[in-house]
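Starting off, we have a lone chain in the form predicted alone, written out as structure tokens.
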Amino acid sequence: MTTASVVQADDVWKSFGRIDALQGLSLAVPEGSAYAFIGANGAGKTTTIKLLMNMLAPSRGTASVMGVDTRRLSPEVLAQIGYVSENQALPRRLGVGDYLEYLRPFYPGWDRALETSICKRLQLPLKRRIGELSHGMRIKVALACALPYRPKLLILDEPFSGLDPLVREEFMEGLLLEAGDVTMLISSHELGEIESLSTHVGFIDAGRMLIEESMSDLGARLREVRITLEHPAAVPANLPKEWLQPRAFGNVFSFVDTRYSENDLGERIRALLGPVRHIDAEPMPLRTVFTTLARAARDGAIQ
């Protein structure tokens, strides 16, 4: 049974003058998933998110949110989307409590008990003006404004930027405990913070989606392999294209296997490198996956 996609983009291009920020981007965010949208600065992540929120229109291609073309998002659909961004504009002159009071009538499903719980958990000063708050506290205010109406989709665009570790931890704690049954699209450089939360990942480079799959599938096929040989190691000339970042030092040869299979790895290694003393293949944290794929994309090893 195929899971429906809450967010869908098909061959989307976005041009700013002669610059193509998105170049045939396609993505699918399954219902109920926590989708980590990763890529280097300038890869097109924020452009994609603005397009999904109808802040920008695609130059070519189509995108939809909850089955509705992003260029035709109605107030009813937007009321089912929560949005938190590092650059989110908030009314600086309003108090935190006053702003929450202002927002409530726009959302028929606003849950006052949930609002109270979130504000208490995030320790928000309800009587202080938003403009008087630190950057980290303003981000927490944005989260408190995005969750009480129980959105079906929560979009987080670099929510941890500039936050100290304690505030990041409080943000994540509040998110995990109060978000409920919601689909999440998370763009963040703080990969360690979102790894345990993420169920799917999309890696974007230069406006193109290079890799998109579940975290379980990605974890199963990517391994950091370290081989201890019976003789001095050297990088072979006929290295398989799925072996990235080869290194040789002493009797040790290491690489990242992007098509890992325990069944035939030892046989392939021995055929290519000769006698082997020990093979160690370890799963990779998301940050290491990102740096590996980013370097490979930059060097043209993946396209």
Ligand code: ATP
Second form
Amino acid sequence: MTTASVVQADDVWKSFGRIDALQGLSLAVPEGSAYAFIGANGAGKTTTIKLLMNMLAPSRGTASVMGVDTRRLSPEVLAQIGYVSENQALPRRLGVGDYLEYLRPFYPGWDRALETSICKRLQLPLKRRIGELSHGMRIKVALACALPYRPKLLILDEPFSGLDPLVREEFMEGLLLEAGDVTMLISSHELGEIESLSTHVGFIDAGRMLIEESMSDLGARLREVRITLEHPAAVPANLPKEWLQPRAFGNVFSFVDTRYSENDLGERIRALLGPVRHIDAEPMPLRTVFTTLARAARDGAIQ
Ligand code: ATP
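Coords for the form predicted together with this ligand, given the form predicted alone:
Up next: the whole complex, starting with the chain shown before.
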């Protein structure tokens, strides 16, 4: 049985004048997942997220959130989405506490006890005006406004930018507490931070989804392979295309295998490179997965 997608985009294009920010992007965020939406600067993450929140309309293609076309998101649907972005517009003249008070009536499920505990956890100065706060404090305010109504979907665009390490950690702990009940779409360059939380990953490049997979599948098929040969190593001319970043140094040959299979790796290596002394195939942290894929995408090694 396939899990329903809470967020779905099919062949979506978005142009800004002559710039095609999205070029046939497809995306599916399964219900209950924590989806890490990653990609290089300018890849189209924020554009996608704005489109999902109906802050932008697609030039072509469709996207839906909780089964509703993003161009027709009703206040009822929006009331089930928590949205936090690093550049979120907040009313600068209002005090933090006043803004929370203003928001409460819009959300039938607003939980006052949760609001209080979040404000305490984030140490929000309820009496201060939002406009006077630092960038990081404003992100904390946006977060405190998005969680108390227990949204079914949390969309976070660069939520960590400007947050100090302690707040990041506490924020992550808070998110983990929420996890399970909520579907999350998180765009971030802080890959170390989101790795432990994520169940799925979508890697976007130049406005297209290059890889969308569960973390467990991705983790199983990507390996950093390091081979010690019986003789000096050289990069073979007929290198399989799924072996990325080949490097030869002394007797060592290393590469990233994007189709790792324990069963036939040794055999393939011996056939291509000759006698082998030792083979190491290590799982890769998300950060290395990202740099490998980003480099390969840039060099046209994956399309
Ligand atoms: P980053 O990681 O740097 O935040 P991103 O993946 O979020 O990048 P986007 O902000 O979605 O990338 O931008 C994608 C492309 O669309 C970029 O080339 C950007 O310059 C362009 N773009 C985005 N918004 C506009 C706009 N309002 N007008 C013109 N071009 C835009």
